[in-house]
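As structure tokens, one chain now follows by itself in the form predicted alone.
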Amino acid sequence: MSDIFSLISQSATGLFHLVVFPGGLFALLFGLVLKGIDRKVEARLQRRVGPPLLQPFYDLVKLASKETIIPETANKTLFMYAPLLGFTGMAVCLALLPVPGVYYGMENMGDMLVFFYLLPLPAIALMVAGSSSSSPFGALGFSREMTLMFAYEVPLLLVILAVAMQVGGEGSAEFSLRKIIEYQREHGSFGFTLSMLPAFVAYLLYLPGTMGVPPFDVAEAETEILEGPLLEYSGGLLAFFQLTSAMKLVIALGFGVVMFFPGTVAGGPLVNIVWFAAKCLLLMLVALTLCKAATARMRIEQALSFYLKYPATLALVSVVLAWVSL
């Protein structure tokens, strides 16, 4: 009987983390607020008034009220379920995301490699959407997204390996996010560690690529291929893509915070949630907002070359430094 109650308790706890915190409602609201701040600050940097902070919420309400139109020549099954692929993957990923000082992930499931496999799901969903829409712009967006994903996944893997080797020590690698947080609690944040600084810079450069923002918005490129994979989407299906993007923003920023700045402050869970949110906001302003406001779009071959030359090299430097220090 105790085993049954334990199983029910674990299921309820997992459902709470999936639906309420740190996934679900918390992530959706936080992600949409971050997007609103991002658009407002970018506009101010470019001397524009910009949209209101709540514009992402208004956009979702508008899309929910619109009709969903499916092209006659589209693969209807793939077209309809592509948005759910990315959304579901991000929902699961958020349930595993630690919030230092509040929540340390599900037992035996907070592995960095899990995040490495789940983070590309929104990009894969975009590729499925583009290929199933029967639009030539969607097909072109599919090709660009696939190329870009292969480019930015290389430095991400090297960053993860560098952090894991630094924590593992003695020729091993530790991929548990909980143990990575505990290690930095004792030895200091990796963002301030000389050997991990190149990996941190590489992660900052990884963020614009995975979020598909300038100068790496080549897959959607409104002025060139008219949103590419999303051109034929409307109504609720397009809203799911926007929700997925908001959730992925929280995951990408939160994952960086956990790997490089997981420190906590005194004051209890609520204070640490605010502290976690503040670090995510700062990371977004530095890695995404300033980048968007200051750069123009790269060509796909330029983006590929950039990621294989610079972020990958920086991350590799940290891998070597971590290996030397073992």
Partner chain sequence: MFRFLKLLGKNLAQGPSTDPFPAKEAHTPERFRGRVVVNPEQCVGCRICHHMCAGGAIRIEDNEEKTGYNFTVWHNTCALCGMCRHYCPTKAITLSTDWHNAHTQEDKYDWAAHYSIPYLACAGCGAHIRMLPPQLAARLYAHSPVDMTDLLKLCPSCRQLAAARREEISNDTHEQE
Given for the second form:
Amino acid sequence: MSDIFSLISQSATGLFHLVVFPGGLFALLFGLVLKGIDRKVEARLQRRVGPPLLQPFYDLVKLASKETIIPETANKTLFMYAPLLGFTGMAVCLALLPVPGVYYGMENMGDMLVFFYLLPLPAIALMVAGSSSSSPFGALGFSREMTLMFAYEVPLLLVILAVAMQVGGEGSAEFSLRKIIEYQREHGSFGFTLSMLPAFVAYLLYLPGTMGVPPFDVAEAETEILEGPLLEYSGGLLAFFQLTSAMKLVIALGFGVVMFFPGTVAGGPLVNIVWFAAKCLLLMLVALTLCKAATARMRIEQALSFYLKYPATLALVSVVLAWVSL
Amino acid sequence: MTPTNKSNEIVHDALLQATELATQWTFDVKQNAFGWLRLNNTESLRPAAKALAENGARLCTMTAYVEERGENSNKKAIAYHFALANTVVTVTVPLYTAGCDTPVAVPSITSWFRNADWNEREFHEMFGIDIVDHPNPKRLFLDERLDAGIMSSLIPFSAMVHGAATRNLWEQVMAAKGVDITGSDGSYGLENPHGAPTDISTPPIEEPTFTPVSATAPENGN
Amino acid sequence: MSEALGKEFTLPLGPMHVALEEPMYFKVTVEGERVRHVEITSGHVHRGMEALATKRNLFQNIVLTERVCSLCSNSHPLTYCMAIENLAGIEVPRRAQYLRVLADEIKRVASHLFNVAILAHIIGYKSLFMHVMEVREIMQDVKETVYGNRMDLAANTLGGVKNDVDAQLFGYITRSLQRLEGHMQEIIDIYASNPMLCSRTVGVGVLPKDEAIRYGLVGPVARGSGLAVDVRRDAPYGIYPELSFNVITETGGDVHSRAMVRLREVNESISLIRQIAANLPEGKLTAPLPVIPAGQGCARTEAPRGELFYFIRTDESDIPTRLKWRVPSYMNWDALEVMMKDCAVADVSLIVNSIDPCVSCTER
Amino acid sequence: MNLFSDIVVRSPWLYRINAGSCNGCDVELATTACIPRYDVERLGCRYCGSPRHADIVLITGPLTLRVRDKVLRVWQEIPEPKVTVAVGICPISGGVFRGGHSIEGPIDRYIPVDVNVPGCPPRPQSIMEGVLLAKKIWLDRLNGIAPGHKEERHVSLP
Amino acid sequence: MFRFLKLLGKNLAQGPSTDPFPAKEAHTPERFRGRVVVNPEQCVGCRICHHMCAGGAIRIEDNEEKTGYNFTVWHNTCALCGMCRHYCPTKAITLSTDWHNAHTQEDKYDWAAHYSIPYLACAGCGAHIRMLPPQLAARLYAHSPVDMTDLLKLCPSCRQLAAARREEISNDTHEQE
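Same protein, different form: I have the form predicted alone, so give me the form predicted in complex with its partner chain.
Full assembly next; the chain just shown is listed first.
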């Protein structure tokens, strides 16, 4: 009996985490507000007034109200369900995202490898969208997205490895996020420990890649291949893609905060949520907005060689440091 | 400091030696030389072009034109303009022989001047002049649905039929003020003093593939 | 990795392409990310203007030739009026010649800044694009305040210039040039040294000097490959013999050197405008117009994109029997074949923009 | 319903079609939409790369013969409800090129135009007025009102 | 790269340079070429503007009763080039600085300026004439100080007659002295 109750209560809390916090509702609102702030700050960097903060909401509502045209040449099912693929991946990932001081993820499920596998799902969704839309630009977008994904997945893996080995000690690795947060509470968060600094910089360079922000927005290069995979999408399906990218923004930033700055602040869960949001915002401003405003777009092979050179070696350095320092 | 126009003497001698014809020279206010040479027939075009190419002239452009403004006179000619430092030499080739009226084909000079390619394709489509051994005499700018040599006839067929563009616009402007001018043939803005209606719009091609979509009725797909 | 794709497919670029200002259709055969061959289909902006020019009188043609292309919209009526003045032997008063060169140089600055800004836009450098366009707004304000329209100055007419530029307006012009020069130094440094921009533009779309000669290229595209052709110095017209300026050339022959030629020419134009402001003579604005005789005449000027050539044939009436103009961009399209050999797909629109394409000029 | 369409109207995405224009209006459109001085992004507007994402279509040029079918096909691709703005005198009346042999004349022979912004080229500010007027028409269409009667059809600055 | 970061920093410090157009009225230079405006009194009906107009935006046509002519300018095809203003002998047609011209499709053909300018009957022979505008007359008769008022009401032929009669009178007075 008791295990049934625990099963029900566990699934109820699971559902709560999936739908309300830190999952659907919270992440959506927070992600869209983050995007609004991002566009506003980028505009101010370019001496423009910039759109109203809630502009991403208006865009979503407008896209939802528009009719969705499905091109005949595209293969229907893939075209319809590609956005869903990315959306579900992000929703599940959000449910596991620990917010230090408030929620420490599901007991034994929330570890970094799950994040490593779920994070590229929106990129895969874009690839599926590109290949299904049968326009030559879609195909080109597909191959570029694939190349870029390989490029930025390598440093992510190394960063995760570095963090895991730092927590595990004596050559063993500890992937559970819960233990990582506790380790950092005792030994000080990794963002300030010397050996983990290269990994942090590698993660900073990884962020624009995964979010498709200008230096690496090769897949949706507007002026070269006309929005790439999203060329054929319109109306509701396009709104799904925007939602997914907003949620991915929250996950990528949250994951970075959890790995490097999980410090909590005295005070109730509400204060800690605000503290977590502030850290995400700061991380976004440094890694994404400034990067978007200050750089030009790289060619696909330049992006590939950039990722395999700098972030990968930086992460490797901190892996070695983590392994040696014990 | 008027530039020493040694360049126009070089060109003068080269052309004289190639075509046994002397070039007339005019000068603009700043003493830049403009040479005018009229060849007798199309054969002597190639030696002239060769001579100019050897002296480093650059082909500026080619102008095909109808000599008189007659109804559909076939007296066509092509003016080849070459630039050399501060000199512009225009070599004019008449395309009609005294007797027959059918225009003569003109030899291509792409072998000496790479940029002659587009120029020749253009007067081929605009004036219907044939070119001898041109690399690819395809259409350049003129749409396939317009008849070649559209510029050679003064009033192509389309003018009469499609001449209504300016007139019905003005009729609607005046109608909006309550003045009915459908009957009168008065001045319609772009009136051409020579009496010919100035509207040369496209001939009535087959009904356009897209019927105008009314604003409210969504026509596409679902 | 991308070579593995191997198979060749054709990519339709345009005609409704965001990066290109105007419709031009490129059928690019691509192998992986490498471009093997580019086939251009043009004619989308062919408005049949030369046929129209023989249906308008000499004055209406001044306005018609101004609308061939808006970025070099002052060079066309200037060369058209000069061709008629050469034909009829009209001597333009000196003050009008100074004001004509002033309008031409102002347009050159705006046109070059626009092309350089679009280069930044195509490589995704939004902030730099906005900064350069914002600097160009200074020049747009000068055009609007002095001439009344941001693009078509309507400065020239047969025999001279339409409206005068008095001392108060020249004060405004020199103040604007002061602000422009401050920004220009910063922009030139950024374009010369910014690693992101240089890595995308240096060595891309190379055009060797002998190819530039073979294709008969003119303007910044030829000067970017080291070929010093400039009508203002080769066949000086107007008052250019009395003004001191030097012809800018670069030797790289790639997208980067063409952009640098345009940027440094902006500085030349600024110094030219200052010289005009300094020694503008008094005098009438237009010469008395004789009856234009039958005959033919031609003229050449240096438009922002290179040498512009006009040829006109008239009979006694005031309607020309033939009006022909050859635009500097006319030869650049052919030369694209050389520049695009084995370039990356991402660079196609970058190279097309580097020749400062004016489709509406080319197709008239 | 009114609140919903008020929100929808706050994010008009612009799409530019060049139907054979002399690039004067296109340069002004690029200046209006993309630079800090006019910054239409504060009105929620954004240039989009594909016709599928567009709401307000800005058409320039006198619709030459060769580009006509492509323009009409791209215009068809834009999902309803859309508003068509003719920028410059060329799409409205053929402009100075009216009568040319490859000019397909005013654009409203093929496409229902909603807003005209005459000028050669029109000032960026008047293009913005055109976009504001287009937003108002779009709002009317969303709320199902027929094209507004005469008085309030001119631009009343908000 | 740091030079560009410095530029961004400066941008951030200076704040937005957006000109608040829809909220506040935008600056219009006084030489701006806006909508065409005609001053009917000054118009002499010489049709120079119609001859110069490349957009075909000006239409001058006698009205049915031939008591005057309709002068129409359709702004939707006017290229704002200013040729008409430059060549009009009496500066009757000018370009205002009004650029608020966005309008809906229903007003497309209303977007025009209609003027009807009456002919006057010549004092001498009653022919339809346009009265000579004062400043044009001043230029014509600059060298011979003549009482202007009645001359202006005469058609060209009657003016010649009047001038010939004036010469004749002045010759008689010479002979009498």
